[in-house]
Amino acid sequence: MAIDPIRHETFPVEALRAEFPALQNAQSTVFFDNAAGAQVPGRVLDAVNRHLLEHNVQRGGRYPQSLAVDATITRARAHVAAFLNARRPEEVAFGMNATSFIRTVSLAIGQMLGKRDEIIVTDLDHEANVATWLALQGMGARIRWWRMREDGRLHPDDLRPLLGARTRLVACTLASNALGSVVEVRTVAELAHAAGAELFVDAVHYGPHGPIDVQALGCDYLVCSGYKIFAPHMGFLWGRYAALAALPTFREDFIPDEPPGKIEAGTFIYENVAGMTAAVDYLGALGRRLAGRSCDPEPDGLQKDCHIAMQGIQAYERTLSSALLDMLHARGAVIYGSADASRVNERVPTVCFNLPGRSPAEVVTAAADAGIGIRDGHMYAPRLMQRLGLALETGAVRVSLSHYNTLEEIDRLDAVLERLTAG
């Protein structure tokens, strides 16, 4: 279900900000480092506290508190499956973080190479979705590089000649955590599958910025981090059920060799999974609000509600992206990747830049002194920094916005950059 385009005048940003305690407790602070982790709604805090207070026990028992943990996990799987439009909840596995899941899958793929021994990686990705695959060279994998173009984007046409009878898997991001560039994953999936290969998608950075529909994307595996999507620190992996079932993974003997248990080695943090459920509930409520419906969810309507919410967030954030890019142009910043404010549909509101004559550390420190949290450095993407000609020790400045940020906050950053450029 599509909704009308959301403009900054109609998106309920102030009402939504009121749902985030951190934004109320630190009213003078501007959180522009959301790529490193987002703030959480009050209902998420409540869910975590409720779990710890009422059933902070191990699952698998016969007493009420333990049965409640089982129910919490079952509900969380169903919620995340709805958020992703997965075919079944068993395709969702919970764990510590996205990196550990990428490593779990990469180790399994390394044991299944055979004649298909080529892994394609990119120089746009977070290092977690590069180094984990490079490590398979010790298991006989051959690495091929899908290179970013000068526009800061991965182009499917450049992938075509890399694919062949030896391709086992393509690993790429859905959106760059440094440049904000969005990748045409659906096209990538079609190309990979036509060559008989699989596609692994890192959706960690894209997760809070737009709809994720794993069936529409056509990928085989996808990872996210809950703490980027308004939940506590945790990660989750989605995979096609048949693909997950085929993976040789570590598990204790008493764990059945089937998803999702075979993917979830050890105990994960149940209270944080409860918080992830509440984060999806927050998005569902936002979707119903944007659609003009009551706050009561329809039966089996959570997937639709989340999709509407993410459409609305995406549309509003494009207004923020455009304003941020215009401001940086006005301050003479060197913007890395796409700097065209008219093409914000190709990005999320994450921008890396530098100010001529000012080090990244200077810019970030000046912003911090003004109560604005931004970041400098290599953004865990050292190969990308190398492509951009930037030293790892200094890197760039990154501003990463979320749907609870405002145009007025961008104006506050503009005032800081104005002082720096004038000085």
Ligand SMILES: Cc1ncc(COP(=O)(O)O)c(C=O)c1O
Contents of the next structure:
Amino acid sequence: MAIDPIRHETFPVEALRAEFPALQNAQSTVFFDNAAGAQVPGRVLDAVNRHLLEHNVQRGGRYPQSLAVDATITRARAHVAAFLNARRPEEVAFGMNATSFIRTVSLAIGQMLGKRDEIIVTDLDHEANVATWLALQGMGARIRWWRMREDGRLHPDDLRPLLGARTRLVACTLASNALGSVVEVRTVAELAHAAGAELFVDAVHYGPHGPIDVQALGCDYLVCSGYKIFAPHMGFLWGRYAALAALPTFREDFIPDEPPGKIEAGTFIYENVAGMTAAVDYLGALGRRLAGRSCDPEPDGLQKDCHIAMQGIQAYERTLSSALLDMLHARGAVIYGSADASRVNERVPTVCFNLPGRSPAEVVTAAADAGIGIRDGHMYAPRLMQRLGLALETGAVRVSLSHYNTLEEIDRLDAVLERLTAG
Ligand SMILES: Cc1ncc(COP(=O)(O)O)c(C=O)c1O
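Next up, the form predicted together with the named molecule, please; the one we just looked at was the form predicted on its own.
To see the whole picture, the full complex is given below, headed by that same chain.
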């Protein structure tokens, strides 16, 4: 597909790169392993530092520093609620990472099974959103598999016959962290709800690539990792208030049985939560920039600004996906999942491939020698690798781009692949 010149050229990628100290410090390094964690803007570093310098204490006290921690958490909840278009900040819970939230919710669901004892999982998902649900078999759950088709996509039509009066929950990803394919979650939510079931969405991989609007998606739970969306290591869970309120979660008796506290076992990392606020502010500022506004957001403007930012990121990244796929085709790579450069609107810029005659490790090592960080292996999606006929020990090569990557960086990877395919 031809690159849309207006979108590509008007995206302020160089100005944005200048906001990421790691990109400036490691000028010659190409960060193409963003699915494993993204770089952070300077304002995120500042927020983390400021927190540790000025109020590194426990929340819930009466002295100023402790009150400041309470305010930091309240602010972060409101920011993440805006990022997701949540109905209320109490629907957002903070914690260590996405996996531990999937575990928390699944253990609670496991205690509520009754006649609705079926959980639907997929073979496209990251193992964190599969094994966690499979573990409920020990609590009486029956597992049904929504299988990916040969095109590397989950088709809602294949979900329909799996749903019924026994379905308790569908657990699926918003985008594959290996193939990059996006799932039509809105349709999945409609189908699940029509059957009286709930929908748990893993938005970890999709998070940095496009707008998330939990109200428009219509899901019941959604999990994300801060470190994939330009914040430090932390995770958050969003849930429909009534759904969260109904979950039997573990909590000490003195913690009220209401969201979000009932989902947040123990102390989480406050400095990283402060960084999460700054990451959302970075996106808000990008949205205003793309919309041609420079002023501070109106009180309810942050949600709109984040949405514009993520739409801009999505449009720019589609040009990167298209260029990456064209380059891989030209080098004779075997691309897994959708390899069609004219259908980049159905994917995020994450591509798994292999080069005939070269092991994934060889390709990744050659890239590393040229200062390019990419990854080989099973991408924590072992069932998917099996579906693709790939050995778990070797798997595939994954290139995962972010909005701060450029066409020139894709050219640098091309030069590595050219050498490997020529020799
Ligand atoms: C799609 C997907 N789901 C879940 C996870 C696990 O996230 P976390 O490291 O926050 O537990 C990852 C991590 O890479 C992921 O890509």
